[in-house]
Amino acid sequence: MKILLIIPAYNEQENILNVCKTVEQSKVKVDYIVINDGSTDNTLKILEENNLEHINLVHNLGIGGAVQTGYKYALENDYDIAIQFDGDGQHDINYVETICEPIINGQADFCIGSRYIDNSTSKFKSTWIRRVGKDIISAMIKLFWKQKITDPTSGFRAANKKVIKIFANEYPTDYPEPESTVTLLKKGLKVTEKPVNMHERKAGKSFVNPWTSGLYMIKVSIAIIVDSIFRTNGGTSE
């Protein structure tokens, strides 16, 4: 199977490098694609002096835009598996073949990396507030689409064919983890998690805090809500 990991980064110049030499020497054997969204550091030279593979955007695009950037690249050369993978080094490489599993034996069109089915695969949660809106978007997806998501805002997740076709025509552009979660399940397509591993952030600064957390989980809480209003019998809206 062809299998791409998209590598959004933005200002990742402490990160990228290592997180790149990571995915390289690793016993996974996959492609990656790093996505610079018109970071203002020096991420993109250290891409380019050290031939990373990725595409430079001009312009930011927020995390929506670059992820989406990544699925189209992936629709375009054929993959099998796209597996959104963090740039600043959050997300462990060994778990890959685990979110892989569910979509290769067929159980799954979509695999979630989640800190929290379990407490000890994962030391690393998140912060207490992330945690409090996290529960709150996961009672509501469980509430309307009647499926319990543990960890909504993971951005360590793997799609098949399908769901890369459809993200890479249709993507949520501001905070898209958990609405482009409950697109897949009002498209009827079959979402599952598996526990990982995720590790703290080692350098550089974290766009989200307590302000952007707010108003994270209000935009979110409606973006479901709304979805859910206008959701059709049969699960899906087309």
Given for the second form:
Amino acid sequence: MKILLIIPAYNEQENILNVCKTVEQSKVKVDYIVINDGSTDNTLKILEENNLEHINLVHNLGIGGAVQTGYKYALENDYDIAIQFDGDGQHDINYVETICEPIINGQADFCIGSRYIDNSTSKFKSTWIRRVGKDIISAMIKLFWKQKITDPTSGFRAANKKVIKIFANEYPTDYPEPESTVTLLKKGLKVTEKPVNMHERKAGKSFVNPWTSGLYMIKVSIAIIVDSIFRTNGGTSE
Amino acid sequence: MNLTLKIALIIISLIYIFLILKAIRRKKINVTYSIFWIITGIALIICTIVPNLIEYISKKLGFETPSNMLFVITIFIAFYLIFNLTVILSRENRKNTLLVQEVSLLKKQVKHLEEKIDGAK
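Got the form predicted alone; could you also share the form predicted in complex with the partner chain?
What follows is the whole complex; the chain from before opens it.
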């Protein structure tokens, strides 16, 4: 079983070395690839000096484009499972096995690490406003697809080969988590969730503020509604 | 319409068309995208030569004044053009993303191969 961690990093000079070290020292045997998304700080320097496996995007693409690069890399190098893993230290390496389990057993094609599936696993639950946003997205997915996704914005997710192939081909650009999940449901793939623990980001600033969150909700809503109403596949012919 | 105004308008329209053709020659604009602008230039000239045409059409369609009709038409066309531009922009964005990803992946692969060669030496 070849497993790859896709670690997108944008201006993560304080966190990236620690994140990679914890991955390297963990008991689970996984490869990782950091996708440096045109950072303007010393992220690239740290990656090179410490010989951390990385791809340096020649221009900033945003989170979606960066993560998709990871899926393309996973496809090219024939990985069995690809896991998105944040470069800011939010995700816990000890739960990699947890979210891989349904995929290895063949119970699911895609497994989301959820903070909300039970109330005990994760102490960190994010701010109330983000939880409201998450609940709205959850309700929309439930309405259209009859499946409860408790943590649709979680960026800690494991994908099998089928999903890797799909994501390498089409992946939304801006804030891609919920929309890409809908893409999979639309294709009739099995999506499941497992409880995981998440930390608060260790250092640096998150990009979220009220204005971008509002815009985020609007964009995600439009994307989910369009994806769900037009159930035939759109034409992204390139 | 007074003859001086007519001549002035026709000259301006001709200069306008000439500038578009020059832009095509200098490859500032694709031929495909220039067609629209050339047509507007020709339409301007036609309207100047036969102003009654506009009056006739607007009356037939039930506009109060010809200028109202022109405004409506212009606004619709402008909206359509802007929408089209955002479509083109989105497409170019997608292509750009693809290129950045592929170049970056290739660079990674080249580096990997270089290291392999160095290791074999």
